[in-house]
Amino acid sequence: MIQIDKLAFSYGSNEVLKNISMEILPGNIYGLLGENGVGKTTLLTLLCGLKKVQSGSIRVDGRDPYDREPSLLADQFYLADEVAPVHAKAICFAREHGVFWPNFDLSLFSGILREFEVEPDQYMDAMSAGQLKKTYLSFALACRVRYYYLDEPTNGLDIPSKSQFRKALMKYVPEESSIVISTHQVRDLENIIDPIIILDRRDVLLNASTADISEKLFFDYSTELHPDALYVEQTPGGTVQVYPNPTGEESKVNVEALFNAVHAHKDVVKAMFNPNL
């Protein structure tokens, strides 16, 4: 379990995160959403201990990730958006680096890589950007850790590979793992991310499960405009609308429309999901 309490972080005079508090629970795939510059990557690097908290705290199973305890490092994996094209065959890279993760499975790595249609004997610095990304994703999944921090994992993937990634994530990640995925590509992942975290500049606008979101907000795909709509978008078949759901009627959450509704009515949505604030 990850506990974040009144977290703050700045780059010089540029305050990126301020008073961020939340819990990240086992067995969930969290979607971390937000506009450019709101601190999504910064938060991931703080969670994995690459940066030091300046104020407040992060505790991962009661430990400070910045202490870089070997036992915690062996149970987490951070995958950056940009990955290095090292001069090594993929299988050799995996064999040499996998020893740092006790649960790493080399045969699983090879199997996932082949599912991605990449041969393990290929040199990584001769791969396309998409093949390289798939190699690192395969390695991450083969580590079978408790905590995954993935920054824009679908960037560089073609449409079939995005589908393969979603299937691999659901199939190979241990059920008790916590996964935090930072992404702008919400349509690539909206069927698997739950709960959803939406960051604003120095604030958490939303941290809720899709069930809770569906209970409080209704996603309407009809052609008739609703007078209380927080967000309306024209589609080829009509509209997608988001408005308060006083009756708790069930609807399918549209993550992109949710994001836009939250940003258009920040205070309204925060009050709806955090009535005690």
Contents of the next structure:
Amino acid sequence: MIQIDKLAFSYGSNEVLKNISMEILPGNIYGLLGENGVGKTTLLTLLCGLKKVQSGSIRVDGRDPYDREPSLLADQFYLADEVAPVHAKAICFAREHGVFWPNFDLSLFSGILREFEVEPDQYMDAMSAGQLKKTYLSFALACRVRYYYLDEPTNGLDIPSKSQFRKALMKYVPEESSIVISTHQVRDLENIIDPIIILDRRDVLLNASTADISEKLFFDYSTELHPDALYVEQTPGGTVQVYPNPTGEESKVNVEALFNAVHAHKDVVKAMFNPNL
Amino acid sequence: MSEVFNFRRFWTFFKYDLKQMWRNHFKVALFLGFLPLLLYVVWVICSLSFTREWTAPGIAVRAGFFYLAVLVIILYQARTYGHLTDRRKGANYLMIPASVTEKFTSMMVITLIVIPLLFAGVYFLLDGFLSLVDPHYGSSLVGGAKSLLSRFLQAEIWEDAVMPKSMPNIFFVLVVIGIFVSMVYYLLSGLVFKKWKILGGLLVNYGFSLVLTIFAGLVLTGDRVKDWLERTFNDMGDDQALQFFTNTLNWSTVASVVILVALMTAIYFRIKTIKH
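Output the structure of the form predicted in complex with its partner chain; the preceding block shows the form predicted on its own.
Time for the whole complex; same chain goes first.
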């Protein structure tokens, strides 16, 4: 389990994260959403130990990730938004790197890569950005670790590959793993991310499961406007509205509409999901 | 399993590191190792073309090229692990499940043992081979250095003193440590500067030398120090001068070792604290 307690981080005088507290539980795929510059990548790099916490703490199974202990590194995988081209065949890269992760499965890597329609014998520095991303994604999934930190994993992927990625994520990631995905491409992942974390500058606006969101907010796809709507958006097929759910009736969460509703009514939504505030 | 150092994990990482180095940087060391052959071929071709005579590069030219090759090897250390400051490649390296101690040890073995052995092994082997097969080539660099050192040791500069037999070893150790210090210095420069890794190292070195020279100049030109130096050296006999010379070499070796350890410590902490 990951415990984040009163986390703060700044780049010089630019305060990015402030007083962030949350828990990341096993078996969930967390969607980390937020506008540009709110600190999504910073949070991921703090979680994996590439940065040092300036104030507060992060504990991954009771350990500080910045210590970069081999046993914790072998339990996690961080996939950056931009990945490095390596002068090696994908299969060689995977064989050489994979030895460090105890659950790494080379045949699984080749299998996932072929599902992405990339040949394992291809040189990585001759690949397109999308193919390179697919290679790293296949490698990450083949590592079968407990903690995944994926920064914009669907960036650069073509439409079939996005769907392939969702399938592979559901199929190959161990059930007890925690996955934190930072993304702007919410439509690519909205069916798989649960819970949803929405970061704002210096604050967590929302950290709730889709069941909880659906219980408290209603996503109305009818054409009739609701007087209490927090957010309304015209869509080609009609409208999508988000308003407080008085009856607890279930509705399908539209992550993009949720994001906009939360941003338009920060205090209302925060109070709704944190009654103690 | 220890989080600090585990031999099995180190061996796995070392093999991995060697493969990466082979793919990216060992080729430079190997290319420089082949320099005697390259120089010889170019020299012979030019000689045959212009003078129609078969001549080979003399030992002075070869020594000059060897010096240049060593200089390139030293400066190139700034590039070998320079990718650690790159956000993408550096993150990959730091996230590999091996401890800082294992990564540092592997880095030191590759920098201070594998690369110099690869370069010097190929260089001296080819140089020795050419000196054997072509009479125009003359003595090999190793043979030349030995004879130069022996002439220096037998020189009649000390009338009342006998040069200690350990002197060649002291010289050799001092030179090797000096080269190690330079290699580790530029390795650190590559880990500190994000861009202009070699130039950054050169400028810091130049700045530091300048400050040290100014400081030494101020100290040595002081009246008290000047008097002390004059008194000490004017009254010195040959045996005392030789002793002073030997002591200076020994203290230089000690100082070099201290600098080497300090630079290595700085590299260890740089790997430990590097952030992306």
